[in-house]
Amino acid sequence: MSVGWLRACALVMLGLFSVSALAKDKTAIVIGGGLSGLTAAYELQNKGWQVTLLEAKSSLGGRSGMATSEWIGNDKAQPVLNKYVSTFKLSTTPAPEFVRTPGYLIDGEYFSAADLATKQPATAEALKRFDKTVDDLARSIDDPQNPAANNTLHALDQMNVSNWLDKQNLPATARQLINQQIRTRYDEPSRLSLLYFAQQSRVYRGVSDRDLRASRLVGGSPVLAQALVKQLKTIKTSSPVSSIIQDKDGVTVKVDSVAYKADYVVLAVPLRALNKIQMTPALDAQHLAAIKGTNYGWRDQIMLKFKTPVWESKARMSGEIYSNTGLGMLWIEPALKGGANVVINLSGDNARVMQAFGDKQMVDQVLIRLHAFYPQARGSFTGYEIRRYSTDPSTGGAYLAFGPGQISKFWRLWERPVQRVAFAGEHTDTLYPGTLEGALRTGQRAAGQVEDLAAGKSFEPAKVGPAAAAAGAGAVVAKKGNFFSNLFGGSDDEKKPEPVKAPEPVAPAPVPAPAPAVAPAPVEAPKPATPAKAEPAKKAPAKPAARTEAKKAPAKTPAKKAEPAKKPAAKSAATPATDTKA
């Protein structure tokens, strides 16, 4: 064996060792143990990074839905979700046909779409006409990644959806069902930007309900969270982060009296939790305004448990079911140990007003209305579970739902890193906010950005829509009404709106490029800052099949023929992965 050959082998081995050592030197901290944070940590660890995940609460999974199973989309609708389902070999079963289109509960009577056309043709025709109008609105947006591409579209951001609905001349029952659908998927129509509604409709244009509910994920989004958790080496729960300090050498993250140091950070918590973390250097005025001013959809999720189903067997109620009596979107599923469960999402202003009630009072209010239609309800009732995302101080709602004027100021703001910090969570995804698909996508994106930062890449500052605020658009917001007088029945968005001045867009600040650094192990911090909870981050509302959801990547130009836009059911019940609209 020649000396030259041995020397060459030694150099190759030395090179491999050096690459391995370099990979081990790359360190990152992921803040937030929701599905977006878990995904970012998993992807970075797979690429050779040393990752520490910090979660404020004692459990992981974030806003995953409470359902014991969830309807999920196919590869066309939820490609990222299906990739992880396949990777971790999670159990799924095909969805029965009856759940693949929405259903309706009108004055206690269940209607499939076909039933509605036969028994209530006026309502069915109004819903069909509304779908056509929404489709026309969606077609006005060529690129859903740039919805405010011109002043005409920019003007839509200065209007709310309720005012636009007033002009559609919808019959009362149809308007009630549409209001309930919109507030379940997003927020109260009077609090929702018309441009955001149009943009999301464009994203889902051509994606059918059948694509969005193709199979059942057994165990729901929590099984995906646990699959990710099993892969991670370093997780610290009950670790609320109080501050993040960036300097030229790296990032220091403080939890109580302990300081963790790393090269980079992925911040995967809801906007309300961001407000409780002190950052040095501080975020610019635009980011701070977005934290305080961006609207979140509101939702409280209730699971009612029954010995036996109390609804008529022919209803086979499961999937998306909307009620004109304000019960919210319902999900019916078999219980794991017999019986049946009803998952009800109280959303929009119905959820806001219910803050005044305790858990038992809230359940009683729902049971009263359910019992009116199904007299066996109280006798079969065995218990309940509640998740109150609306009043969770670290969540402040369920998922992103841009209000009037907010796209003009905050569009794509959180997609770009700030120095050594990359952001993840359903609220940072432009196409699928509030859904499980969106949460998973942002975890992947943030992990990729950290790698880019380590390689020396810089990111351009976020861009907003046209500079002109399109004041002539006639921005409107609905007057505040007596919510109690409309509780579970209607909403104040049917009242006459009053005009307000259109907000001016805020210019973003430039983001400097960081330099990578090596991180040592945790060290004691001399003076701990007051801890703040870092809540893991859609659409479920995971906007799971209960607001956990994934979606098809839209084409840049609208198709000639497509089905009306629909939002995934996952966003409704699981987005309260809602990092599950996770």
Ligand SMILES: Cc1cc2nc3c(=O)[nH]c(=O)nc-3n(C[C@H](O)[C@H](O)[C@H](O)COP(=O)(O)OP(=O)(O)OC[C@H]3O[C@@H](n4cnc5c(N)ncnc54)[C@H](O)[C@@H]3O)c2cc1C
The other form holds:
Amino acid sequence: MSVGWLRACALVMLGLFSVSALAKDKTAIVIGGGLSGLTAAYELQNKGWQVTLLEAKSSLGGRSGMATSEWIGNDKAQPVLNKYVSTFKLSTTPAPEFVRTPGYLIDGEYFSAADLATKQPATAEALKRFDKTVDDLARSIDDPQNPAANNTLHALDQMNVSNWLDKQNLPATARQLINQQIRTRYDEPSRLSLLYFAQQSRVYRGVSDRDLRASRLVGGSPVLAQALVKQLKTIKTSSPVSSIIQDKDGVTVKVDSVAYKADYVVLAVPLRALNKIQMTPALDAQHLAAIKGTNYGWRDQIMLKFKTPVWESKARMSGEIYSNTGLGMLWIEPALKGGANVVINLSGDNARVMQAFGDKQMVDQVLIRLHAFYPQARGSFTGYEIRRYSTDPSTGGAYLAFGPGQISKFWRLWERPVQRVAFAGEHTDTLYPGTLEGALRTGQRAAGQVEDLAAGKSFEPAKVGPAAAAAGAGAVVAKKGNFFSNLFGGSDDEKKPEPVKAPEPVAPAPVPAPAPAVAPAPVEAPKPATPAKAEPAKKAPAKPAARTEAKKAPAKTPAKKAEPAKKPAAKSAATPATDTKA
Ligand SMILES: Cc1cc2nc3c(=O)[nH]c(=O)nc-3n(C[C@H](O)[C@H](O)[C@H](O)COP(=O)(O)OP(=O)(O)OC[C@H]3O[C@@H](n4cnc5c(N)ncnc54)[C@H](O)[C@@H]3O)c2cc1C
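The structure above corresponds to the form predicted on its own; please provide the structure of the form predicted together with this ligand.
Next comes the full complex, and the chain you just saw is listed first.
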């Protein structure tokens, strides 16, 4: 008779029997310590699960936060984020007025929105007209959760935003600024699905800049990750997962030669990182195509530090500034202790062009352009920090930005678990991909799905493509009238667009060497944890792993690498399978 059974009998005799006393621990492994993974782990742990979080890097928080430059939305714009901010009693500071409206740097001259209206009325008027057109486009989508609801909308997914912009008859400067706005928020217009642009415009319709930039977390976005980290019992950093093996009894997750076992997994890594994880059984063709084919927007950030502000209109030139001359989107605000910082956001193809350059060369290119407008720049320059999200192999871009045809193929694909694996990450969110809000939402969703799976719920495979038949498309065309006719070029009174000069990508040129880089501070992982204590491992997978590492795994406790975790875990939620004591 087993010890457990004897103990249960004893409890019954003592009148202390409870179902939970007999129930085995519910175990889950969360892979990825970005905000989505941290949220999933936190939510599962709160529901009584034994959770182990495995993070490839030595620090936690993933892409969240360039420290001081991110603003967070209010309840209306980012409800889930605000919920965690209040749960963890995080301090916020309200956004100053200068972050409310964007400014423009046109051929080196700074314009506030008000300046633009008086000094460049044609450009201002074109931007206004464009906003109206985008609003019409957004209104064409009834349900942003189902953007390709009919064949007409489905057709938008086959178009790219650049081709659509060509039809808007925009003056050259307005087009350059609009291109810059779009590539900053998403990706290069030519790489972006028009349906995705429409869907996102629908999601944010009626949400003002004031809602979107309501406040800032004191300490920057990393404090949110830190708050979640503090709550978690078992975290293992420097633990890149290489394979996931599912069988009828559970899941085995491998980090080098160490294997962990649990009932369920939340896979919260970006798609390019997922591509490097071997899954057994393998994902189906649609998932594999999505991993390889889904577009990520490109965005790199360079913080240039100056002794004093070198730009004109010191007091006014602040906040988000769109340049039409290869400087991307500039973010300017006074540094805390004297000096001044400019964060240059190079996005889309401007960031892609820079892929071939080293950090210092990249900074040189930017400085040359800035120096052309502000000759004092070089003398005042003190150093830089750089973050290259696009070339980070674990991200392969900054965030999801569906390219043409990709919504039709991959919509909501990652919302459905595959057997015992649920997916999280900004790329798996339908409404707020590419944001902190999206990451948090998906962590919550994945945690809920693990609960559902444990309760026996099964999930339908994802359905993609238009829900309605051609008749539905006709109805929408009729309902929207000229808008759709114009969109597809069918209108008789449509004007031919003027030729538009595309913005110049940043081109290389030689410059003097800038100061050495200072690496941006990552989210500090908490103090080192004792490696998870070995528990008697659960049954070995019914089918041995296809990969040879499974066999090679030494029967020993996971190596004590730098594995900081908040608290020394009483025991690992996921049992290292190699520690089998049968
Ligand atoms: C430049 C830039 C600016 C942004 N600005 C804003 C903004 O202003 N507002 C906003 O709301 N959002 C912004 N975002 C988006 C936001 O930061 C992200 O949406 C969010 O942080 C993504 O979280 P995540 O958990 O989905 O992914 P990540 O943060 O990427 O987390 C994934 C984690 O998985 C880990 N990992 C990968 N492979 C493995 C493996 N094999 N084993 C174990 N771990 C692995 C990675 O190291 C990483 O820590 C910005 C993003 C970028 C890049």
